[in-house]
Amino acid sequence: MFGYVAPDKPELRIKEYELYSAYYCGICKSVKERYGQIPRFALNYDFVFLALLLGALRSPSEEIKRERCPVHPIRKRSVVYNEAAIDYAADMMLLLTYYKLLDDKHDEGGLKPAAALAVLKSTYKKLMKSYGEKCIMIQKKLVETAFIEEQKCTSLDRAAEPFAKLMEEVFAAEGICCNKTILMQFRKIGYHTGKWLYLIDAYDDLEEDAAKGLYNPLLLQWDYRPAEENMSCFRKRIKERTRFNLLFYLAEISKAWDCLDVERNRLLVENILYSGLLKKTEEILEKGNTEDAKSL
């Protein structure tokens, strides 16, 4: 994921971000237990919400501790221990984060993404032993992917299918539920977070990409050309088409959601759904609009 994925804390009562604390400290705790302290490095909140959603499918509440860490040292923090989602959604956030580094250093070269591929070699392989048909699934995903950005697709529905599918088979955690009813569900959520992702991330990243003329599919599908309009023109030129786009993806997690008769973390995931990934929605289309948008 891409750092979009998060709670509205304004609207969360203190004892709901205690617990969405909790959770977040404990995929740094199941990291550093199982792979040590560098692969914490790749921490991410995004990862939380995957962690809420398989959580709230068990019915034992959560073994939350109280402890201090060197990043937090003054106050204690809670933590979850214990729980099967946690360690899941923190083996796909190191797994997920070994393949963007690939990526990275596919695209951008560099020794930054270099050194964290070396870091993280050890622990893909102890993932890759895990979840060896997940991972399989993954890497012929993202070999789609770059397929078609060598293709130079236009097609944004095309684009952001093998991403969908890649979040898909994340979300779809058999390990931890055997209903395949629910799964299925999960299944959709997945899907449709992966197309909201991929959306909001070629939005968001426009004027990067064009400046070093990266792919992106917004850019080709709506006919970018710099010499006839600024990139504040073509934010407004397609912003409501995209805006469409993602709050169907929004709907359609939601509809997901809604099939599944869970209690347990449904305040928080709720509060994720219908209020943090819309309001994260709006912030990104009104990126650029600060600036008076002048035709060239």
The other form holds:
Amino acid sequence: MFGYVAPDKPELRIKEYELYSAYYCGICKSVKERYGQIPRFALNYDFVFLALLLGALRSPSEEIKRERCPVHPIRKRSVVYNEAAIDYAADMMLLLTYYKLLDDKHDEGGLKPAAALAVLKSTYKKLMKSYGEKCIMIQKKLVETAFIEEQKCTSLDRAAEPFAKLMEEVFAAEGICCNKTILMQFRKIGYHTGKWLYLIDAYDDLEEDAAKGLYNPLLLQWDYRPAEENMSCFRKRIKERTRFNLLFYLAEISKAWDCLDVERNRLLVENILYSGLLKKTEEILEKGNTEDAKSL
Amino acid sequence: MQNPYEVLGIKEGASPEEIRAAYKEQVKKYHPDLHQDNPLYELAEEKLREVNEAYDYLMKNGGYKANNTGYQGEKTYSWEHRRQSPEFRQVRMDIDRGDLGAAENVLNRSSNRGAEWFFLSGMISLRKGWYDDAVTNVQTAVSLDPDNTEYRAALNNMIITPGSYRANAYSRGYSNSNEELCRMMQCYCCADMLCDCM
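Coords for the form predicted in complex with the partner chain, given the form predicted on its own:
Expanding to the full complex; the earlier chain stays at the top.
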């Protein structure tokens, strides 16, 4: 479910690319400093987006240092330090990774998630202490998601709701910002990012879910019948509606961002909003079609 | 005809410069190039025609009075109060107050499931962020009562949302063209990153 929210690199200016990398490295270092080396495997792009959004709110307090790290041993990298937005995004990333591993262990079993969980256990305990209420909210939403899967819910909107609400909770960083109207916009961005992630993931996984008989709301809502149509016909049938939904979410995210009306990180955030996410949407929507094109 | 000021989204009595600016913005939004191979193509085309008519009218006649013949004087965002049962009036009030739970309760209890029921269900879904449900319900309302302008306007408003996001992306200089160049640049970036590691 993670890693879809990324900038459109070719469209970035060098200094924005540097800033993006500095945020990314900042999250990584923040994890290392507070929880040790091991949880760094959880690193992913979606939370850089959250850090950039939250970072945009703050007065420039962060410091950017240039230093080396084991992954990039030769060239020095810019790293953002002392930024509460980055610590918060890192925490949320670890929290969701932990819950995702729990889910994987439950679904697939096996050693890998179990081992990763064991490694994250102490980190999770620390997080529970700092974000008790948020953890409970998130757990509630995960239970609801599991319930919806069990019920084989046939409505996309209903099925996506708990995950969208979960992301809303993740984006509502009360510890960083106490202005209610601003938090409201963050909740909107979180909710619609959650919906976008949920739908794009569901559309991306259609083949796999159909083959393995896993729950996927799209297969049920649009009544997929493998005996009567193959998957590429089904994709074609639901493509426009899916595009409408995905772009609607993006439109709402950008509306909320416009309401925030901030200048910091603006070009970088807008690169993600208007190009990274849009291109990702088109890429996933057209994915099923590449095979058709080749056979011609 | 529709009120040309409303079509262009400007105040009555706007200056020619304002009219021109609004016209340009609308044309960008509905430009057929943005909607190619997409079900909104026809709608965008129709909208563009309306925008053109409105602009021509205002420029030729130097303005427009709302009480001209033929103009119905509706506002897009207020409810139309006609042929309403009291229970649906209650639903509308609940939606306005933001009490979606109460509105849903009344609707669920109602046995009168005509066009307006579907329309109001759609409006609740829209407020909740359930756009897929919203479109389905309002589409049903329109098909049950094709002459109702309120339902149609609500449907149009939803349908043009993705296009306006695309237009925003476009106006910021991001476009879908130059595919080849982008692919080339991606290769360049990958190569560049490899260099960075070494």
